[in-house]
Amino acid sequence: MSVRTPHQEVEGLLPSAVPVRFVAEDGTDAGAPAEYAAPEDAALVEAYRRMVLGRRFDRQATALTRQGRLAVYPSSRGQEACQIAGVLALRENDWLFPTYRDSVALVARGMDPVEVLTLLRGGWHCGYDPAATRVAPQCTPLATQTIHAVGMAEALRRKGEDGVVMAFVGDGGTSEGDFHEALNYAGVLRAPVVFFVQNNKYAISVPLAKQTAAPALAYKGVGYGVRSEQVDGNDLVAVLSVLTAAVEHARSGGGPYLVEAHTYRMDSHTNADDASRYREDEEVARWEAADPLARLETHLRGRGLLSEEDVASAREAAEEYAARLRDRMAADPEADPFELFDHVFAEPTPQLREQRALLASEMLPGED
């Protein structure tokens, strides 16, 4: 039997030199890479439907800020590739741990909107339940998701289930010691999770040349014994590939996998933010021009797979899903005060009982 070399061990970590691509920007053939199967061509149609209702909904979410209806909302326009190829990779019994800015993978996984929109309303929940859905809460803080990740794979792996489980993480978010010890603990594991970064050049207004000085983020993998790959986060079919192949990685015991998506925030971080502060015109210009749904029509549209009324038919859908979302958002939550006390602790502590009575005698006089 003949036994692997500690070089030849590191380069089945090493990702690629540069960023793995099947379509040019402006859609025509990049020239499929050898190491990686194109998609189906029903799955590249499924995925420009998602994609067009991804950017509709996105648009909605981000009219609702300014109408008041929601308390934030950080677009993910520019993404889409990622967020629908990071959902089309995945079976219904793999879970999904998202990010904050990841509403539109999660619409794309078929959850109900305005439950995805409840944590950026201001709810209390995140507005879904994790367990049937198998979406984490989407996650605010930086990178602390991607260790319940990791602690979701080996609990599967415990159970004798074949599920895996993706991480979705920022650029920034691989700043983070949290990141750093969710991929130690995953390679040591072998754990079945594959950590999914979109690199959207920024963390909030840092740019990624003060973030890192490695040549790509997909590198930091190699150091914890992790699989790696970079690809262009715009190319839909590249994305796709990449991380189909990622997960099967996964799934077939070969351990966890860091696959990072070179791709770009195109709206603010969130409305309370003014990109225009820290970035110019002409480089947001500059990636308008790779946009990942104009890039994927055209493919599609150039190889036959995609008619005049098939994109006149998604967009009436996309238009029809944002009007129903619309209506619903107009109409005001009704808000129980007294959530506030349930599922604190499995039995109230006396503490909790004496506040709930304090705000039931200020708002219910003569109850307790």
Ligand SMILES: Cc1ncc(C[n+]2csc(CCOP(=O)(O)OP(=O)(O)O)c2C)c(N)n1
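Only the largest set of C-alpha atoms that superpose within 1.5 Å between the two forms is called the rigid core. Residue numbers count along the first chain shown, from 1. Bear in mind that the values here come from a model prediction, so they are computed numbers and not experimental data. First, how it differs from the form predicted in complex with this ligand.
In the core-superposed comparison between the two forms, the C-alpha atom of L352 has shifted by at least 2 angstroms.
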Contents of the next structure:
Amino acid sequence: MSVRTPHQEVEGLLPSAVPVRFVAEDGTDAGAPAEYAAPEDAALVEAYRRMVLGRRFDRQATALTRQGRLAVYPSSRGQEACQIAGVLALRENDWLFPTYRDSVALVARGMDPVEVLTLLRGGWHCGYDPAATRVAPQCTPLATQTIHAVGMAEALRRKGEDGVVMAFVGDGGTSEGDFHEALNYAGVLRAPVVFFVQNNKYAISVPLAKQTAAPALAYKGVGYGVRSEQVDGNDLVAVLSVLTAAVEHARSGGGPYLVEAHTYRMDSHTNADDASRYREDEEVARWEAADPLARLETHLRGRGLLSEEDVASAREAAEEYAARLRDRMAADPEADPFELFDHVFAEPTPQLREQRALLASEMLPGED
Ligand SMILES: Cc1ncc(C[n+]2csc(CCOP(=O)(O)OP(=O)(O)O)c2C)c(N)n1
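Could you present the same protein in the form predicted in complex with this ligand, rather than the form predicted on its own shown above?
Whole complex next, starting from this chain.
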């Protein structure tokens, strides 16, 4: 009798040898890969509109840091194909676990941009209701969200819901112990979770080559029994196709998935960083030529799916959206400094009570 060893099952878990691609950098057809279905034309046009909006939102958020309206902003420019495809691959009852980098994904999911920017504006809470939106707070401690995502996915499964959880994580995040624990736990539980790595080549100033010796980050799933894939992260069509397949695999009980998207962070890590200190201009220019938005636009125009008027109307809608955002962010938020002491402990500690009283004596003299 022949015994089936785990080694014989490796093949079904392995990513493609080269990243999956549908559209070449110049917008022409790259020859659809046989294993993946092309997304519907209407979904691509909708993705284009959301990319135009997302990029304009990103530019506005960066401007708001210069105007002192936002404390910090980690830009998504260059990563819109990833973030918008990630959102479009999910249904409303699916959960998203984003990082600080993924504001464009949240906006693309239809969330209020002012709520999305609350944390980066210096608020003490995430600005939106995670339970109502099914979007976890944007996570700053690297890769911790991947563990929470597995827990949520397992909870949905145990409750008999057919929801899927997608956890976004950066290339740097894949070096964290939490990422590996999450993959291991997801593999064992066969939890309906998709780990989506946006490999933008840098973790602040640390380049990928100093981050890992793995042939591709997608291979990190195989050792945990997690089916894996790698995709051209600047090709919206490819990312949407692969993530849709990964989500449906997880939804239908097939277990977790790891997808690595090869992309690039076009701007500095945040407005507080200067990427020209550790990146060559030539490298940035090379990726500028692979811009995901220009690629999708050329592709859709070439296929007759997008007219001059469609492009103009998408841009106009984005301008209006940005102007509204700027106006709403111009008003100072109402902040009650005493809320700082709420929600820390069920019963405030003596130290917190003391600090609260001190603040009160300074802010409201004569009232205590
Ligand atoms: C546990 C932890 N360690 C260190 C940091 C500091 N830190 C913030 S962002 C960052 C780089 C993360 O890079 P990557 O995961 O590739 O995501 P990207 O910012 O490129 O989207 C680091 C080291 C942190 N936030 N959390």
